[in-house]
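Starting off, we have a lone chain in the form predicted alone, written out as structure tokens.
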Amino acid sequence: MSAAALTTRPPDPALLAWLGQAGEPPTSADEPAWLAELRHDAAARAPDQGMPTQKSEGWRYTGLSALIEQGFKPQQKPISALQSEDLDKALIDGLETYRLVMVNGQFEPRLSQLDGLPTGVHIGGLAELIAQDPDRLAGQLGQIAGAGQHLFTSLNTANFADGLVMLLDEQVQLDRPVELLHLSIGLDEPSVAQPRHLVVLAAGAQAELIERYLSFDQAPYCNNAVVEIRLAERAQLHHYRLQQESPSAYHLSGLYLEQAAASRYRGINIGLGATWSRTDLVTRFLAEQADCGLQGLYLAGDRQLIDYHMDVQHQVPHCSSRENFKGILHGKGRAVFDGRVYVARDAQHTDAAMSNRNLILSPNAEVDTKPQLEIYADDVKCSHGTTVGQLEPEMLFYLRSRGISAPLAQRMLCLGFAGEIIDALGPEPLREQVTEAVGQRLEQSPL
């Protein structure tokens, strides 16, 4: 028997249902040939790149029995019961934005603002882009993802309905973020959504974009997006990716990232909700002076499993990159973080750093942590670290004999220790809702 065979296995039936009602991607008169074809090639990989197992390296730590068995079916409808006024709550006070709503996967353009856009900018949905221009994207979209790190990335080639498209022209410069907002409304049975997110960057071209997921109700439900950013020569985007589901939901995302010359990429992602989560984060450098950061944030408690894996290749000389992660665990929580910097034999003067660090509160928590350093150049700079400890109990004792109660106190460490990760996100009501959301989650937390 082959390792690959040992490694993966023919996808099961429930996830092959996610390509359409007969196991085939769903195809409309309407669809320019080139997208037809991507989305036959798509369908056709998927079955040949097989289900991962737990021989599986990247999968060792990360089951798919808990995915597999909710029996999620593709979502058939769009939803328009949602109101204007029901997304108040899901907005933050004081973060002004150009805003894009996405629900159950669609563009909602009836709660969207993209009022104002300068000239040079295009934001909107992906299947209106394509319907009025049917060869805007040809050549782009499918191609930085490509086949993808696994399976997932050809579902979601082969059975998106719909994505942001965020397209902007040399030298232009946004003057607020751009909010990509995703709301999950529970159906009669678990329903996938496949959200498929194009983000182009011209020269010169300097942007901010917030991402964030979330939950209007407790029904399950599975999101599994995929989002391809091209960043051209000195481009510049800093990219917060905000994961708040219900604990009902389960979320699969591959981030796939390609930096020409002396582009500059901050990304930043928060991990705090979904019973099941796995992100990918696949970064590969064009040309020198290139220069990525990567930084997160993540909180599993009981019932919860939230999965990290990293890829960053340098392929080319003078690149940086930086990326730093940081997890809380408490309960039965479980996370998984697996990094990887390569470098390449002619990507010679690599500067490289990753560190991954978690603060373990309960003895039944459980991290899985590895990050590797693969590097074929003789000329470079790397290095790679990871630390799994406690609160200190000292620290704790100083607190409570103050006066302070343990679940405050608790909370004031826990957030010193992921303040480095949170100060960097750049809208201060960002931040302080992101401050507020982990110290609810601390606070509720037994040590």
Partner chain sequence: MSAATEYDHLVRSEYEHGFVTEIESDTLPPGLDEQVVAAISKRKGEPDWMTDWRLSAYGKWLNMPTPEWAAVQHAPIDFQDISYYSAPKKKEGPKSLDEVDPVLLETYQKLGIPIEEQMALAGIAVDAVFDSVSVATTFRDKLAEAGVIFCSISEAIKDYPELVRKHLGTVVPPTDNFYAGLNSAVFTDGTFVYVPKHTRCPMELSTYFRINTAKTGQFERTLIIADEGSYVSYLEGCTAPQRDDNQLHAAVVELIALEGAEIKYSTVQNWYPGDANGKGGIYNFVTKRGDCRGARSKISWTQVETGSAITWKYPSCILRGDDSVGEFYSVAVTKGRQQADTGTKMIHLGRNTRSTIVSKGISAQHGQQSYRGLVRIAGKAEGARNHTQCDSLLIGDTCAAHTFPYIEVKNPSAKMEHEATTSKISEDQLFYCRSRGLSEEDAVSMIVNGFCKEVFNELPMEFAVEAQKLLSISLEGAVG
Contents of the next structure:
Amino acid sequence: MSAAALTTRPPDPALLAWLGQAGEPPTSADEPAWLAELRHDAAARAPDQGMPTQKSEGWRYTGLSALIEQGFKPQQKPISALQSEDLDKALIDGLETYRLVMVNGQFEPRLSQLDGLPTGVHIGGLAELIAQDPDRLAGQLGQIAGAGQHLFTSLNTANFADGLVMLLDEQVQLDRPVELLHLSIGLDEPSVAQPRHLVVLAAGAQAELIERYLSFDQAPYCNNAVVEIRLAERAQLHHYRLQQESPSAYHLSGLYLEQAAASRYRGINIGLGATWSRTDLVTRFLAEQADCGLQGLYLAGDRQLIDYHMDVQHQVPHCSSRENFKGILHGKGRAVFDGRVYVARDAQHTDAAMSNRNLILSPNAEVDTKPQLEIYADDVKCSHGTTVGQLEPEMLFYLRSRGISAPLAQRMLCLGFAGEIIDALGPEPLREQVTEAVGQRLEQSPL
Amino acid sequence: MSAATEYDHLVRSEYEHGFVTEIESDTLPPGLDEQVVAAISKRKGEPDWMTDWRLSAYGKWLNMPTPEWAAVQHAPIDFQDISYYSAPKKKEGPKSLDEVDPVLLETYQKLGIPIEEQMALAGIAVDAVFDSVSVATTFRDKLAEAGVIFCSISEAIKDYPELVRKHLGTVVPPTDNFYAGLNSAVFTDGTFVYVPKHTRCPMELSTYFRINTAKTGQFERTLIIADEGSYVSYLEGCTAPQRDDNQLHAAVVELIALEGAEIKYSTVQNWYPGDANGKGGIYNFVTKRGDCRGARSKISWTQVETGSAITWKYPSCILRGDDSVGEFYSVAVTKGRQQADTGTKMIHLGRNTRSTIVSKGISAQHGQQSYRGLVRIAGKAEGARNHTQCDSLLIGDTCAAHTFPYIEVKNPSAKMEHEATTSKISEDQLFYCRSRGLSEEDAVSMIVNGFCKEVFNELPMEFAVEAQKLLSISLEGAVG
Amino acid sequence: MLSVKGLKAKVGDKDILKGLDLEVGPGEVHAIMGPNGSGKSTFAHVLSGREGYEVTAGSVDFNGQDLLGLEPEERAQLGLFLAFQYPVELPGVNNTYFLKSAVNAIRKARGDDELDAVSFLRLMKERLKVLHLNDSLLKRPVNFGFSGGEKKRNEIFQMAMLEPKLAILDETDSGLDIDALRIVAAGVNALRGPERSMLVVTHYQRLLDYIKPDYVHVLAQGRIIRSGGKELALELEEKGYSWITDGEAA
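Moving on from the form predicted alone, kindly provide the form predicted in complex with the partner chain as a structure.
The next block holds the full complex; its first chain is the one shown before.
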């Protein structure tokens, strides 16, 4: 069955431009051979992967034309107009972190705060490490994502310049969360930044990572980020991802996760911003007893498209996965949820559950959801559930009968609905910030 | 019990309905072109408009791609290697059972469908389709009294051309999909039902399809029209004799329910699934669709699918009328090398439309099964409701079960719930039953029947019994 | 304080209330009794402004205000409180947050300052004590996963917090065992006062053993067909509703 011909076409030249000078190291002439090869392969692969059309399953509900029309160009040189006063606006009160700041995809040591890291921890910029000690990246960088889910991962691999590297030695535990703060400033020429992040936790290491995407103005730009995460035996990562970019931003993000035995991953994805966003979460278990939890909350309002794709692959027995995504659609918002749980023949005793619940509050909003199970093993416990509905009139009436106005009652119920996900964000200041952001959005925009 | 021995023994249990009826056939040589299409039409003595309709469908079909997206795999089908017409050699249809070929009646008896007994006891009018042409139609008088038209579609084309012309292809147009296009060009026979306004059809209507002559594709065409305020229940049951060559079956069923009308369509499908290595067996590529055209109309599909090598069907409802209701209840069993890709589409267009989907899939041995369903709630479908439940039961570690739901909601007052589970029969359940004295096989059968109960409850009584029996037979040898 | 005159209401095409009259003075407790389907719950819902009921005639005056023209929250802000027969579960909505929002919405409407978190908590603790309730309910989502008894107690607790002028208890006894009933009734009694009227809607007399009414009314076929003191309830218990409804029909 080669239906591929129908579902992709050669990539638009506007996108191939994102490849940059693939094979030609963008930052340093000292890139090791393996990295040059990685880039070269990705550049060669990209045209073959082709550009998805709406006939390809993964892009059925997500058109690319708006993105292509913007004609984003790869960013040429680092900019650093930001001062530390500017940064304050982006920080969350009361949130104590080791902070790595990136501006338009480039690490900004000036704005970062990495003092006092315990031994056994390396946190720093990717470009820096490539230049100084690339061996530490060999066998890791690019190996977890591989060819990736689609063209956009290859574009990133061919042309990434910088990003976060976070490496934890065995048994290391961080006393504070690590915060990866992504700031974007509009440039004269609409640009695409393609940061690449690598997180590797050795056996028994534990950490919390906060990944935030924010805009400094309303100019259009695009982020095409790829995150690779590898958790060794018994490692644990709590990962909070907050996308709160401006209404003119385009956001692509691919997360590739690999888990060894008895490791534990908790990812909480909050999608509030950008006019068009697409997130792919791809997880793979390498050995038994690993446990992966993916949660998400998306709020799509005026003319926003928010798309979450998940590919959870159970190749080995005795692992468990949970996906729980909730969405609120208002205005002309549109959301896409496409989750796939794959259970291979050998993956007996898999325990997988996927849930996607949506509140649709406006006659112009739309949600397209596709929770899929693909199961080749018999001794498994797998389920999925999806709902789409509005706020229960019963509940609204109950609140109003207690004296609460209709708009406030709606907000309370929406926040109650969202609360399950928000509560999973570990640090309290983070929970408060998200609760406030969601509350504000609901207050500002007519339901 | 020694699972392996029992398994081997039971796996080899032969297809119960595998035998060939010897009866002379008038068969066109294999191949398909415009002449063949015209010849089919001519042999059936059709009017020109029908011939033109077929030829136009054929022209469009030539430019259509074969569907490749279903999660099933088969060798490419050579459409030139199929004979498109095969009719029992009889010039006139029988007026009564006495006139029916005794070999045919014997066939039904072997199948466990004693036709007279069924007619007498259950009051079912049986329109038996032997290969492609109706040869026996009963209870016509009683139906005629009520004004119900129940005949073969060939007769309907001759006797009720205005009804057929008005409705044929309006629910499933020839351009709908590859197999619907092919069917439109070459369909040989099928059933036509018209229930007049405010009439409750006085009995369950039933047709038993059989595929017989080797290398004969069967292209049934069914059209059921329930006029305003009427009700009809239609039963379709299928079994097929054993064959070595794959046989293509590409039926089209169109249902039209006008204002306040209700159509209940039940299917038990048990065609030859192929041998243990997947050799032979029917390719069942069916397009079934109902159009709830009028307000408060209702279309309900119930299916029990245990046969065929490959099943590819999605009985669907277009809920056009306000307050109309669509239902889909399905049990599908795949074992051996069977593959099934089945499900439904519920297209909500009218206000306060409601749909229910209950799908139960059972996969054993090397069986491959997918539920593929679409629930679309259009912007204007104010107050639409859908509830979907898809459950899969896996027996053995070489089978597979997949769920591919597509849910598209564009209306804020809509309410849509979808639940799916995949599980196996638990050791606890089995042990509990066995500790009460049941054999493992009986226990499995009982648990599986319980798993499917929701769907069996939707079948007419006599059909439900047959379906349960079929399910038990299908699962024999599947437990290991 | 509450004056209902000739109230008629229907659900869909069905007439449920067919000319109901009722006067409730300050501090009075009125019991409305009646067989199933007599319109008791409809009456409670119409008073609280629930959707799905169409008032076709009559008036409801509440302390000089025409109640029927108001939104549910406006009625609550005026001091009307409905204790639901089936309290609604609000997953994810924290009980304390919910109560604070409600209390402050009502205070604001009355022209009082909103309570800050500290004073609100103090008030909450104080009311819990009055009702002999523990605070385990406060941390959970509103009614979510509550037992039947917990839900009813939560309703009474809300009543204590919102300090209504008129509380309508809709079949508060339904689904409660005798111990739970006693606790709930004790709560209600603790909240009785000269400025607080109550309408106790019930099918059975047993609730009235614990909440003693000043007046008892019998509602049948959408109208009040008999009114009396608490002895009427006892008489009903003994003789059944047919004793009155048959007489009415004859």
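Residue numbers count along the first chain shown, from 1. The structure displayed is predicted, hence computed values, not measured ones. Note that the rigid core is defined as the largest set of C-alphas that superpose within 1.5 Å between two forms.
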Any CA movement of 2 Å or more for Met412 between these two forms, core superposed?
no
